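First, one chain by itself: the form predicted on its own, in C-alpha cells.
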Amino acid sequence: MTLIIDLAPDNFNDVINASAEIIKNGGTVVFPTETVYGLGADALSSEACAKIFRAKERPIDNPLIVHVSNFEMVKQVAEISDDLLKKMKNIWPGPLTLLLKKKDIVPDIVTSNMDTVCVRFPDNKIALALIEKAGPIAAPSANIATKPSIVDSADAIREFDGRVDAIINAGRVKYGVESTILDVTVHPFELLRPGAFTLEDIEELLGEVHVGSVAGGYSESSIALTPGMKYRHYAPSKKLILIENNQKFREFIQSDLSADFVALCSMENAQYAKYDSLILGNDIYEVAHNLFYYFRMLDSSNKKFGVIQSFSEKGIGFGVMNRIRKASYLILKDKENIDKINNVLNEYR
C-alpha cells in the first residue's frame, strides 16, 4: 500500500516528519521540488536506492542525483573545491546540479559504478525540510522510465500508487522542467543537460561553458554520466512529431492531415489549428511549466498523434527544446523532409 500524504497549511511538520521516517527506514517517497517531482530514498543505502530503480523500471546504468539541504552535506557526498563552493553559495539552493567526484560514502548503485556523482541543492521548502530531516536523498524524476516527468501530484498518484511507500500530495511544481546539469570535473565546465537554470546565468556566474550536441537534444551519449544523457526521455506514449519550421508547423495544423493530431503550441499558433490543440502558454516559462503536463494530456486524448512547434532556445527555452527533441518520435527540420510529411506519417499509421 502506498501512503498518500496530503499537504495542508497546518500539517507541514507532520508531513515532513512522517516522510523522513519512511526514508530513514529504507523506504521510498515521491516529493515535490521546484522543477519536477522526485522519487527519493536514502542516498547512502544501496538497498533503499535499488527500490528507486525497480519502481521506475529504470536501467541500472542510469545514475541518480543526490539531493542535499546544506553545504556541509555537499562535502559529505562529493569532492568540491573551496573556490567553487564559494561561487555556488550565490546559486544554491536552485535548479542547478553539479557533476562532482564522489566520496566513498555514496554507494555505487547511485553513480552506476562511476567515480562521479550528481549533486543538487533544491529550492523548494518541502524538499529542503525533508532532506534536512532524512539526510542526503537520492532522487531521479518521479516517472516510469522514458515517460514524461511528473509536475503535478495527481499524476504522481496515478503513476506510482502501489509502487512506492509514500507520495506527498502537494499540487503543481514551479518550473516544470528538470534541473540543469553541469560537469565541473572538466575545464571548461561542460553543460550535460540544459534545464531550469539557464546557460546564460551559469556563464555569468561561473564562466564559459562548453555545450555539446547531447545538451541540445540531438544525440545521446553512449555512457550516462548523468540522467538524461543516454536514453530516450520525457516521451508521451503517443508518437510526437516536432516541426521546427514555424511556417511549416502552421501549414500542417491548418491541413486536413492534422485531424489525427493534437497540436501543442503557443497561443499565437493555436489560432491556425483546424482541429484539437493544447495551448502551452504565452511565454517560454509558461511553456516549460505546462510541457510535461500536456504530454500526459496528449496521452489521455482520443487522437493518434501529437505535433509540436519549436521555441526560442534562449534562457529556459534551451531546456524546453532539449526535452521536446528527446520526447519526439520524429523531428522535421529542413524543407525536404517537411515536403515529405504525408509519406512519412502514413508509414506510422
Contents of the next structure:
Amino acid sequence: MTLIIDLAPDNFNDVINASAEIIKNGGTVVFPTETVYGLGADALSSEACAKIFRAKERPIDNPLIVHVSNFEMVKQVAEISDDLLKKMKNIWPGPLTLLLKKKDIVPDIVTSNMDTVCVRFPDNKIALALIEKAGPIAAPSANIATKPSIVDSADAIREFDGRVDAIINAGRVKYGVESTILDVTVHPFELLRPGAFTLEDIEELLGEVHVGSVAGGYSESSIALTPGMKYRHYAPSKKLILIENNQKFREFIQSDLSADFVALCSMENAQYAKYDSLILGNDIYEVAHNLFYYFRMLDSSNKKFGVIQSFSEKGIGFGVMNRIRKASYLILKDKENIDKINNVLNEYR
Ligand code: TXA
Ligand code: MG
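May I ask for the structure of the form predicted in complex with threonylcarbamoyladenylate now, the form predicted on its own having been displayed?
Shown next: the complete complex, the earlier chain at its head.
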C-alpha cells in the first residue's frame, strides 16, 4: 500500500510530519527536489536503504546520494575541509553534489562499499523540511533503473504506486535534470556528471575543474550506435535518434521518412515538422524542464520512434546534451545521410 500525500496550500507541516514519520520508521518516500524526484529512505539505516534498491530495481553496485539540510549534517556524513565548507556556503542549498570521503556512520550499502559518499544539499522547501525532521536521506532519482528520471508527481505515482510507502504529490520540479556531481577528493576537482549547476558557475566559485569524458560516451564512427544498450540511461523505451546537424534535422522532420517519428525540438524547428512534434521550449532552461517529461510522452504516443535535435552545450545545456546522448539509440553527426536512419531502424518497424 502506497500513501499518496497531496500537497495543498495549507497542509505543508502535515505533509512533512507524515513523510518524516515514515522515513524515521525505516520506510521509503518519493519526494520532490529542485532537480528531479528522489526515492528516499533513512541514510543511516542499511535495512531502509535496501528498500530503495528493491523499489527501483537498481543494481546494488550503484551507490546512492545522501541528502542533507544543513552544514552540520554535511560533517556528520563526510569529511570536508573548513575552506571548502566556507565556499559551499555560497552554493548550498543548490544542485551541486560533492563526492567526499565518507564517515563511518554511513552504511556500506549506501556507497556500494566505497570510502566516498555523494553529498547533496537540495534547494527545495519540501526536501529541506523533510530532511531537517528525519535526518540525512539517501535518495537516487525516483525512476525504475534505466528509465528517464521523473519530474512530475503524476509520473511518480504511475511508476511507484505499490512499490514505496509514500509519494509526495507536489507537481512539477524546477530544473528537470539532475544535480551536477563534482569529485572534490582529487585536484583539480573532477566533473563526474554535468547537471543543473553549471560548470561555468563551479569554475567561478571553486576554481578550475577537470572535465574528462563525461560529455561523450558515444562513438565517433560515421553512424554512432550508442555502445551497447547496456549503457543507455535516462532513456525512453522507444528508440530515440539524435541528429546533431540542425540542417539535417530539419530535412529529416520535413521528409516522409519521419512518418513513424515524434520530433522533439525547439519551437523554431517544429515549424518544419511534417508529422507530430513536441516543443521542448525556446530557451535551454525550458528544454531542461521538459526533456524527461517528453521522453515519457514519447513512450505513451502512438509513434514508434523519437528524433531529437541538439542544443548548445553552454550552461545547463551541457547537462541537457549529456542526457540526450545517453538516452539516444542512434547519433547522427554532420557528415551522415539521413536515409541511413531508416536502414538502421527497418528491423524495428
Ligand atoms: O539531482 C539529483 O542528484 C537527484 C535528486 C533526487 O537528488 N539524484 C540523483 O541520484 O540523480 P542518482 O542515484 O540517480 O544519481 C547519482 C549518481 C549515480 O550515477 C551514482 O552512481 C553516482 O551518483 N554516485 C553516488 N555515489 C557515488 C560514489 N560514492 N562514487 C561515485 N559515484 C557515485
Ligand atoms: Mg538516476
